Each structure stands twice: as C-alpha cells, then as structure tokens.
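What follows is one chain in structure tokens, specifically the form predicted on its own.
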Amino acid sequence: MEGLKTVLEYTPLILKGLGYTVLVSAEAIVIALIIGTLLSVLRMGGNSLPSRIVKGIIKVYISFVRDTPVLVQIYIIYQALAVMGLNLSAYVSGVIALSLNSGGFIAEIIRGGLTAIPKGQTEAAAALGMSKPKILARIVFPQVFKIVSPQLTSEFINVIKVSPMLSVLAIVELTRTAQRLITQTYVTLPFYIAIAVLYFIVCAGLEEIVKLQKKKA
C-alpha cells in the first residue's frame, strides 16, 4: 500500500512522462510516414542504372532497419549526427532515430498497399494525359493509405513500444520518468507496474482502433 501511495503522489510526473512518450511517438510516425512514402515512390522507378542503384540502396536500408536492434540504431544515429557537427538535442536525435527505423517498416507497408492497386487505373489515368505525380497524389496514394491504415496504426503502436529505448539518451519519456522516481523514492515494482498499465492502456486503445478499421475495410 505504501508503494501505491508513493506512485499516486507522483502521478502528475508520470502522466507528463506519458505525454512525452506519445508526443515523441507521434512526431516520429509522421516523419516516418513521409520517409516511407518517399522510399516507396523511389522504388517505383524504372530499370535504368540510376534507378536500380537507388532501389538497391533502399533495399539495404530497409534490411538494416529490420535486422538490427533498435537500440543500436539509436546509438548510431545519435553519434553520427554529432560526428557530422549537428549539435541537436537528445530529443531531436531520438525522434530522428525512431523515424528512420519506422520509415523502413512503413516503406514495406506502403509497397504492399501499392500492389493492391489495379494497374488499369494508373494506365487509364496516364492515357487521359495525367502526369505521374498527379496519378500518385489523386488516384494511387488515397487508396493505398485507406488500405494500409490498420497496418500504419499497428506501426504506431510499435513505435510507442520501442520509445522506452530513448531513455538511453536521457529523454524523459515515461520509462525514464519512472527510473528517476525509483532513484528518488527507492520504490521499484509499483512504478514499473504503473507505467506498464499506462503503456497497456494506450496500446490496447490503438489496437481497438485497428480492429475497427479492419471491420470497416
């Protein structure tokens, strides 16, 4: 009971940490969406040598993102930005790291959505004189995002689950907040249970949204 009382005393700080978690995750997923969309467009290039080189680089990037630990990627991005002379805050570096990680997964999600669009639609639009950018913006991507919206929501959940990794950069999100409070109060398990419940509530809520989206699809 004493542990619960301590957790309740620090509820405002815990909720503030939760707010940072949601904010970091939301910013990362928006940037990742831009990255993933751009990569998917570049992968639609022709068979010229430059296009094949670009596609090869994107393939390597996606494979690297999918097959290496997120924590390692966070360290690499943080150190790489410093080496490049970009004195960015840990917060910005963390958002960039999560965005680059999630962008690789979103690129694959969007690629799957693109394969579901009948080629006849784009061919008909091209026959009517529409440019490729207009075809993508007005015909292809509106349908793609509708198709893959459940997967994109699931990816947002994954970003939230991965966000505790940013505590290694001293970003005061939910997990880092709990770690600080544990150091101050010497109360361990109740704080970890509290943040686990908060992660569960947020992610379970988003999972319900995914289920609703799948039912409507």
Second form
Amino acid sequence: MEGLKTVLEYTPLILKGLGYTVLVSAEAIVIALIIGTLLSVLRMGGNSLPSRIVKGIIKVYISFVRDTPVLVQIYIIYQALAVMGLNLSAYVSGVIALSLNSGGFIAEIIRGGLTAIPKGQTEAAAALGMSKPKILARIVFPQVFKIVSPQLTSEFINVIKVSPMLSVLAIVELTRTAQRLITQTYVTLPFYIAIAVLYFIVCAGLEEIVKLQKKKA
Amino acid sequence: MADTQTPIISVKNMAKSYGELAVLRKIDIDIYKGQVVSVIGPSGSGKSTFLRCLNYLEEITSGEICIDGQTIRGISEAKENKKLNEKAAREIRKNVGMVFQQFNLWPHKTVLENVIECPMQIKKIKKEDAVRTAMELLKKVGMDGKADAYPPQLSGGQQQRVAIARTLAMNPEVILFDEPTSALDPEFVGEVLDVMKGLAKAGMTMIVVTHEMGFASEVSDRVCFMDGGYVIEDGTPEEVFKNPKSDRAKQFFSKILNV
Ligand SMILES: Nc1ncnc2c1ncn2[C@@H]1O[C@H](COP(=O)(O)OP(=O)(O)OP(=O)(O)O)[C@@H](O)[C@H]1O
Ligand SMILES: [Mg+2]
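Could you output the structure for the form predicted together with the partner chain, given that the previous block was the form predicted on its own?
Below, the chain from earlier opens the complete complex, with every other chain and molecule after it.
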C-alpha cells in the first residue's frame, strides 16, 4: 500500500516516460514501415547485376537485423552515427536504431504478403497501361498491407516492447523513468508492476484498435 | 466489312522462346480494323503466348510487332530494344485491351472502382465523368446493378463481364481475349459470349483465343489455327473448319468434334 502511494505520487513523471515510449515507438514504426516497404520494392528487381547486388546487400542486412541482439544493434548504430560525424541526439539515434531493426522485419513480413497477390492482378493492371509504381501503390500494397496487418501489428508491439532497451542511451522512456524512481524511493516492485500495466494497456490497446479497423473495412 | 487497307496489327517473323523452349517459331499475321479473329489450337501450342506478346506482357525473341505505328522488336536482335519496347508498349497498351481467363479483377475495389481506376489514374479523367462512363459500360454488360459489389461476391460470368467493362473503359481499338469463358461454369458461358458478340457487332477489333468452336464459327470473320509455334491455318471459319489444309488441323477438329 505504501508502495502504491509512492507510485501514485510520481504519476506525472511516469506518464511523461510513457509519453516518450509511445513517441519513440510511433516514430520508429512509421520510419520502419517506410524502410520495410522500400526494401521490399528494391527486392523486386530483376536478374541484372546491379539488382542482384542490391538484393544481396538487403539479404545480409535483414539477416544481421534478425540474428544479432537488439541491444548490440542499438550500441552499434549510436556509435556508428557518432563516428560518421553526425551530431545526433541519443533520442534520434535511438529512433534510427529501432527503425532500422524493425524495418528489416517488416521487409520480411511484406515479402510474405506479396506472394499472396496473384500475378494476374498486376498483369491486368499493366495491360490496361498502368505504370509499375502505380501498380504497386494502387493495386499491390493496399492488398498486401491488409493481408499482413496481423503480423505488422505484432511487429509494432514488438517495437514497443524493445523500446526499454533505449534506456542504455539514457533516453528517459517508461522503463528508464521507473528505474530512476526506484533508486530514488527504494520502492521496487510496485513501480515495475505499474509500468508493466501501462505497457500492457498500450500494446493490447493497439491490438484492439487494429481489430476494430479490420471489422470496419 | 473489314478495312483491308492498313493492318491495325502487323506481326512479322515473330519468334518467342523461353530459354531453350521455342514456343512461337515464326508468326506472320496482319489484322485489320473491325476483324474478329479466333485463335484456336491444341493446348501448349502457344496461343496465350502469342496474345501476350501483342501487348508486351511477354518479350519477343525476334521479329517485330507493329501496332498503331509503334513497334516492338525482338530482344535478341539489339540491346537497346528492351528499353524501346517498353516505351512502345506503353503506347500500345493505351489502344489494346486484354481480357483474361481468370478475370483478374482487383478484389479490394468495388466493381465500379475497378472500372474507373484506369480512366482516372492514367487518363486523368474527372471522377464524375469516369463514373458516368463506367455506369454506361456496366449497363452495357448487364452489371450496373452490382456496381457497389466486390468481385469475390460475384459469379465468374459476372466478374468476366465486369472485366470486359473495365477494358472498354479505356476505349481500346483492339481487345485481346484469352479464353474468356474457360474458367466459367457452363451456365455462365452464354452471358459472356453474348457480350462479346455485341462488341463484335459494334465493330470492335477482337482477337479471341477460344475453345468455343461455336463462337469461332458464328462470330469471327477469321479463324487462325495454331500448332507447334506456327499459324498453320488462317482463313474464314468456312475455310478453316470445313476444308482444313493441314492434317494437324483435321486431327484436331476430329478430336474435339468427337468429344
Ligand atoms: N513463363 C513461361 N516459362 C516457360 N515456359 C512457358 C511459360 N509460359 C508458357 N510456357 C510454355 O509455352 C508453351 C505454350 O504455352 P501457351 O500458354 O502459350 O499455350 P496455349 O496454346 O495457350 O495452351 P492452353 O490451350 O493450354 O492455354 C507451353 O509449353 C508452356 O509450357
Ligand atoms: Mg492459353
């Protein structure tokens, strides 16, 4: 009870941390969607040497993103951006790291969705005179995003769930906020339970919103 | 009836292979405005491939196709042909529509949206005008009552009639049909053939790959029999069906007539 009271006392700070978590995740998700879509478009290239090279690089990139720890990726991006002389804040580096990570996963998800679009549909569009970019934008991707929306939702939730790792860059998101308050107040478990509940509300809420959208469509 | 001055489509010496497999060996054919040409022949003889080459859904290996002053050339003949072909194909596709065996409507768009999509996106026609034209066309194919339905809710025959309306919306000079009734349950074949007969009567230039010998003999001005990558019979339905010159055609007709 004491613990709960302490937690409630710090509600404004906790909500501020939550705000950062939501903001970081939302930005990363939007950028990751763009990256994932671009990568999957680039992977459609034919068999010419340049497009084979591009596809090879993308493949390595995606394997790297999938098969190394996110925490290590965050450190690498942060350091690499600094080495490259880009004077970016920890926040921006963090968003970039999450986006690059998630973008790789989203490219794979979209690739799966692309296989579900029958070739005849794009042929019909081409035969009617639609350009390739138009076909992707008007015929292919609207359907692909609908098909993969469950996987995309899980990926979005995943971004929210790995966002605490950004605390290593001293970004005061929800988990970092809780840790700070814990060292200040010596109250531990209630804070962790509180933020767990908040993460749950955000993630489950996102899932519900997507479900509702789907029903409407 | 047909204008026999300049062909609307002229194919010269066209060949098409997939790697080692020569599908079309040497095709020479001229098609004139207003002609309805049925293309028949055994499975695997290259009928679909021929049709798909005409609007560059497939590259041709050698020879050339001229449509409306645009030329598609064999890609084995010059390196730059690919680029030039793509440019020519963009123009050709404006005038040549295609109707597929599997209809290929876009399932995420309503019937009306399927029909107005290309006029609005490609020809930049205003929505109200596109909708008006689309509704007229849907009426013509008997589908105006289903304008707000989604393709998966329709029967095959209904989907194919919408696909024809979608093609007509781009106001093509020629329509290519690749077995438009082969994927249909028998009870829906008639309604699609009726629409096609209407188009033929209205003077549309049509190339129809079909197994419907009734349609081929009643509606078309001209029947081409393909086998082994060649057009080996080309004449009026009378000539081709009643007096085929080749043994291959005779065999083919005796087989399908026995069924
Ligand atoms: N993309 C492709 N790659 C390799 N071979 C192909 C390809 N498309 C068609 N073929 C081959 O080309 C030949 C001709 O095919 P096509 O589809 O043109 O025949 P068709 O006359 O339309 O037959 P059907 O009456 O069965 O539709 C076939 O042997 C087929 O296997
Ligand atoms: Mg075929």
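Positions refer to the first chain, counted from 1. Rigid core: the largest C-alpha set superposing within 1.5 Å between the two forms. Treat the numbers as computed from the prediction; the structure is a model and nothing was measured.
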Does the C-alpha of Glu9 move 2 Å or more between these two forms once the rigid core is lined up?
no
Is Leu18 one of the residues whose Cα moves 2 Å or more between these two forms, with the core superposed?
no
Distance the CA of Glu208 travels between these two forms [rigid core superposed, Å]
3.6
